[in-house]
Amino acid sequence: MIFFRKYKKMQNSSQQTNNNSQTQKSISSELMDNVTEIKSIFSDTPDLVIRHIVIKQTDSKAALIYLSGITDSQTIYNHVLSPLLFEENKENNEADLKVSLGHIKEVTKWQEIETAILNGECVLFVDEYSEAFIFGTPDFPKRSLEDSPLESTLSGAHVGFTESIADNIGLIRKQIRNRELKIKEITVGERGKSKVSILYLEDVANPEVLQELETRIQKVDVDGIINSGVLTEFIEDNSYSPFPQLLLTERPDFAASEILQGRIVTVVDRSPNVIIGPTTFDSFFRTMDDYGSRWIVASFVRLLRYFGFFIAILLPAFYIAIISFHFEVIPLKLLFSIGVSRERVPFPPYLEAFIMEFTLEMLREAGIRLPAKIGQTVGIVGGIVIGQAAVEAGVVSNIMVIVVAITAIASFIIPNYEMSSAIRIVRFPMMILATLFGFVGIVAGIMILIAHFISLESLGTPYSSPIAPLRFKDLKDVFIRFPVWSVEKRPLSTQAVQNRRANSNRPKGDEKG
C-alpha cells in the first residue's frame, strides 16, 4: 500500500515537472510548430480560435489565437486584424508591426502565452519570428453597476461593487482622487490565478500592518480564490471564532471612508465584496448612512443596534432561564398569562425554544436561497400562517412566538451580514447554558464572550478596541456618533501614521471667512 502511495506521488511529481518544463519552454520560429503546440496545450477547447492570415505589412504568414468568449472581437477586428490585413508598412521595417492598439507585449515563453490567452488577450505568431505578440483585448462577461443587494443605502451613493476588479478599483478611485492612493497587485491560486489588489494611502496606512497583510496573502497556497470570503479565511487571525475579524462590504463609499481612516482595502477579482482590515468590533455596527444623517439621529440608531445585539443573543436564553429556574422574578399577572399560554404545550421551555429557533433559521435560509418573490411568500407563510397554526395546535405558546419574533427583528438591525450570522450562532450556546444553569449560565456565557472578544485580534490590532484597551478619544465614534468636525483624529486602532483627519475650526452661524 505504501509502495503504491509513493509510486502515485512520484507519478504526480513527474507530471508536474513535465508541465513546468513545458511552460518554461521557448517558442519556435516555425509557425506551424507553434500552432501545433497551442493545439496541444488547449486540447478539447472548442472556444479556442486560430485564424491564419498573411500580414500585408511584411508579407508574412501568421496565426492569431484567442478564446472567443473572453475577448473583445470588435477590438480584434478593428485594431489588430484590419491593420495587419489591409495596411502597408510604409517605413519598410519588418520587425515593427503596425497595429492601432496601445497594449502590446512581446514574449518568448509558453507560460506567458498560456497565461495571456487565459486572461482574454490574443496572441499573434508570425512565421520565422522567435517572439510572439500579445495584444490586450480582454472582455470578460460582467454586469452593469447597480445597488448593493446586501447593503441598502438611504443617503449614500446608489452603486455597489461588481465582479470586475478594474471597475471596483475605479469606484474607489472615484471617491479618493489622490496620488497617495497606492495599489499593490498579487496573484493568488495555482489554477484560478485570481488577481488581488491591496489599496491604501501611502502617507496614512501603517507600513507594518500593510506588510503583515501582504505577507499573509502571498503565503496563501490554494487552487483558486472564488470570492473574498475564501481569502478572508486564509488571512484572518482566528478562523475558529464565530465573529468576523475582517470586514466585507459591497459599498465603494464605505470602503473609501475606511481607507481615509487609515485602514487597508483588499479587492479580489471576480468578487463583489472587498475586504477591510484591520477592524474592531464596533466597525460592524457602522454604516455610511450614519454619516449622512444628523449626528443625534445617527447616535440613536447606533445605540439601537447595540441594544439589538444583546437582544438577539440573550432574549431566548433569558426566557428559558426565567421559565425554568427563576419564575419568581416574573410579576404575578404576567406569570398567570404565561401559565395559561403554556397550558397546552407538551414540551419543556428549552425544547420549545429550540424548535422555534431552528424553524426560524430554516425559514430565513429558505427565504434567502429562493427567488425574491417566492422567498417573500415563504417568509409570510412561515412567519404568520405556520406560527398561528402552531399556537392553535398547542405545539408552541404565544409568548414563545413573541420572543422568537423579537429576536429575529433584533438580529436584522445589525447592518453587517457576517456579524448578524455570528450572532445567530452564538445564541444557541447561550440557550444551552441557560437550560443547564439558569442566570448563572447566562452570566458565565457573557464572561466567556467578553474574554473571547479581548483575546481576538485583526491583523495584529486588538479587536475590542477602544473598550479594551481603553482609548477615550476613539469613543467619539463608537456608541455615540459625535459631529464629524469634532472627530479630529483617526482611530488609534488603525495604527495610522498620520492621525489628523479633520479640523474643528469650522465657521459658526453667520460668521464669514
Contents of the next structure:
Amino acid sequence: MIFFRKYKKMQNSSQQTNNNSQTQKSISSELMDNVTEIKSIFSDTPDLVIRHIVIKQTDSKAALIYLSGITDSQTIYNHVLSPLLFEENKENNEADLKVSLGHIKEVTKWQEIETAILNGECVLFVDEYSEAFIFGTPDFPKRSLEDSPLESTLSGAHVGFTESIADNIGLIRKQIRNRELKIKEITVGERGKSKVSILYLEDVANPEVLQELETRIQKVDVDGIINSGVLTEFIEDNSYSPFPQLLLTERPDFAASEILQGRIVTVVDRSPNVIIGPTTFDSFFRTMDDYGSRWIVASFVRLLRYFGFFIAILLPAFYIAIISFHFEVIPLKLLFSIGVSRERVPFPPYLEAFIMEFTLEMLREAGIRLPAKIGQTVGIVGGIVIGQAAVEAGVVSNIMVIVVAITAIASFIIPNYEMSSAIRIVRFPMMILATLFGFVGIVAGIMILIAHFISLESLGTPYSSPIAPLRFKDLKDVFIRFPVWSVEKRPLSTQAVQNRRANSNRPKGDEKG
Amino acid sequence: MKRIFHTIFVSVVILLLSSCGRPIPIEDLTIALILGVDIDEENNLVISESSPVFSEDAPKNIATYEVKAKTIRESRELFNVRATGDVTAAKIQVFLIGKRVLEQDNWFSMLDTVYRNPTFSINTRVIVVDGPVADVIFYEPDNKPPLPLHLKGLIDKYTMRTTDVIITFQELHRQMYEKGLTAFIPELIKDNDLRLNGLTLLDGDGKYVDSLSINESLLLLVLKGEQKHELTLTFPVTSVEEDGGIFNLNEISIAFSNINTKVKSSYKDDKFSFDFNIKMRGSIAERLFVTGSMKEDELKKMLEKELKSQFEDLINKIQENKIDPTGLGLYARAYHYEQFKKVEDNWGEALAEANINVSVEVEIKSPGAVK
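Starting from the form predicted on its own above, please write out the structure of the form predicted together with the partner chain.
Time for the whole complex; same chain goes first.
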C-alpha cells in the first residue's frame, strides 16, 4: 500500500512538472525541433498526421500536423495543402500565406498548439519561423439533425439538439434572430475540456441570475463533463432533492421559447441536452404541443398532467392505507369484490404493493436498456406477469393490478423524464408512510413534500412560484393555458428585466384591423 | 454530520410512534354490515350481526351470528369468539331494531356505545322491524343480492323515490334529543317478503306509540315540506259511477311534481295554532273514467277536499297520540319562544290542544295526451 501511494505521488509530481514546462515553453524556430516536440507530446497517437511539405510561395520547408479522425480532410486538401503546394505568391510576403481559409491564427505557445490539435484544427510549422499557423478545420464525427426521441411532439418542430455545440447554438439562433441574443462561452473540465455556452437575451434576462449561473459554472472543477446532467449536478441549488431544479431539454423550439421568457439556456458541448434555468415546478409540466394546440385542449391536457402527478405519487399509498387502515371509505359493493380478490393473497397489502411496484419499475428500466427488438419481449412477459399470471396464482389481487396500471399510466403522462423519475422515487416513501400510519401518514407525506417544494430554489429564485410566493398574473400559464395573446407579461419567476412580451389588442373577428 | 444525525433520530422517533390503529387488511376483518337488536319471549336482549364472507369457496357469502348479551359492546366479544376475523362496527349499513325493544322504557340508552365509539358508522340506517329481528336477519332469498346490500338498496332507493326517509344514527340522535319534535323511524315487515311498511312513530320519551301506513307517511312528508321529488297519489272520484266490474273505473292518479308547504304559527288564548298552506302542482298520470263526466274545476275541488280530509286525519292521529313528528315545535320555538319554553317538556300535549288548520291548493298543469 505504502509503495502504491508513493508511486502515485511520483506520478502526480512528474505530471505536474511536465504540464508546467509545456505551458511555459514557446516553439522553436527550427522545424525539426518542433516536429520532435510534437512527437513527444503526442506519443502513441497513430492518428496524428505529420505531413512535410515545401511551400511553393517561399520555398521554405514546413510541416502540417493534425489528427486525422477529427479534421476535415477535404478542407485540408483543397484549402490548405493545394494552395501551399501549388500556388505562387508574387508579392513574396512571408507573413501572408495564400490559404483560402477563413480561420487562421498565429500562436507561439505549445499549450495552445496542443489544444488546437485536440480540437481538430491543423497546425503548420514553417522552418525558420517562430510562430505556428493554426487553421480551423475541425470536423468531429456527428450525426445529422433528427427529431428528439424522448420529447416527441405532434405539432412542434421535428428537430432535436445534437452533440455538436455549434449546431445546437445554430438551432437556437434559427429561432431567435435577434442581436440581443448573447452567448457567453466558458470552458469547463480539466481533461475533457468542454465548451459551455450560456445563451440569453441581454435586454430581458436578469443580470444577477446570469451572474449567479456564470459563477457557478466557473467554479466547477472536474475532470470532464460527459453529459449536461453532470454539469447540472454541479450547479443546481439542492442536490439532495429528488426533484430537478434545472430543466434539460432536447428541443430547440422549447429552449428558444424559454429564452424568450427571460430564462437562460446553457448549451454543453457533446451533449444533446441543454440546461434551462431558472425553472419553476410548472415548467416540467409543459410541452411545446401545449402551444401548438388550442388553448382549451391544452389546458385540459395540462390539468390531466397535474392530476397524473398526484395519482402517480399517491395511488399505491392510498391503496395500502385503505386496505389496511380505512376500509370504511370503500363503497359497499366494491368492498365485496375487493374482499374476495384480496382473500386469496397471502401477503399483507404493503408487501403486495411493493412487489408489484418494484416489478413495474424493473420492467420499465429493462425496457429502456434493451434494444427495441428484445424490448417487445419484455413488454409481453411483463404484461403476462403483471396482468394475469400473478392474479391467477394468487400472489396479488386484481385491484392491485389496476392500481399498478393506473400508476404507470399516470407517471408516463409527465412530459419531462427527470420529473417523472422523481415522481417514481417519491412514490416509495409515500407507500412506507401509508403502511405505518395510513391516511395520517399520507397527509404528513404531502405536507413534507409541500414544505420541500416551498424551500427549493432554482438559481436562487423560488421553485414553487407562482403558487408560493403567490403571483396571480403568472397563473395565466400554469394550470390553465390562457390564449397566448392574453398573457402579456413574462413570468415573474424568471425575474426578467423587461416584462412585456405580448399585447392583447388583437382585432376581433368582425372588426377591421 | 449533525444534521444527518438529527434527521435519523427524528425518523426513528417517528417510526416508533404508534399510529391511529394497527393495520389489519380487510380480508382479516369480520365487517359487520347489519346489526340487529331485539328482545325475545323471555325478555332477553338478543343481538345479531351479519357480515360478508370473503371467500370464493364458501357457498354462502354472508355469515350471521346471534348472541344473547346485556349490551351491544358485550355482544362484540361474543361475536369475536365466533367469527373468523376481528369484528368491526365501522361499516354497519343497517341497524335493525325490534318493535318490542321500542316498547320498553329507556331503550335509547342502549345505543350509548354507538355514539361514544368513534369507529361506529354514524350514517347507519336505522330501521324498525315489525316482528322478530331474527326473521329478517336470517332471511336468505335466492333472488336478491346479499341482505345488507338488499336492505340498504331498499331503503335508499325508496328514499330517492321519496316514499320514505333515511333515519341514520345521527338523525335519530337529533330527533330523540330535539324537544321541538318527536322521532319517527321507517318500518320493515317480513311476511312472504321483506317490505317497507311506513313509519313508526315514537313519543317524546322515545317509546313506540303508533305506525303510519305508506300513504300516511307520504302525507307526513308533505306536511314537513320534505317531499322534494315527484309524488303520485291515487284517489277514487266518488261522483263518477263505477261499473267496470273488478276494475275501479273511478280512479285517478295525479303526479305532483311541485309541492310547496308553508306553515304559519300564532299564539292566542294560551293556545298555539298552526296553519298549513300546501300548494300542490302536478299532472294527471292516469285516469280510468271518461273525461266528459267531470269538469276540470270540479276535479280540482274534489282533489282539494280529498287531500284536506286525508291531511286532517293524519293530524288528528298525531294529536291524539300527543306526538309531533311534523316538527311544529320548531316553529313554535322560533316564533313564540316564551310560550314554547313553558311547555317544551310536554310539547306533545301542548300540540294536542293546538289548533291545526290545513288548506290545500291543487293545480293541474297537464291533463295528459290521452282524451
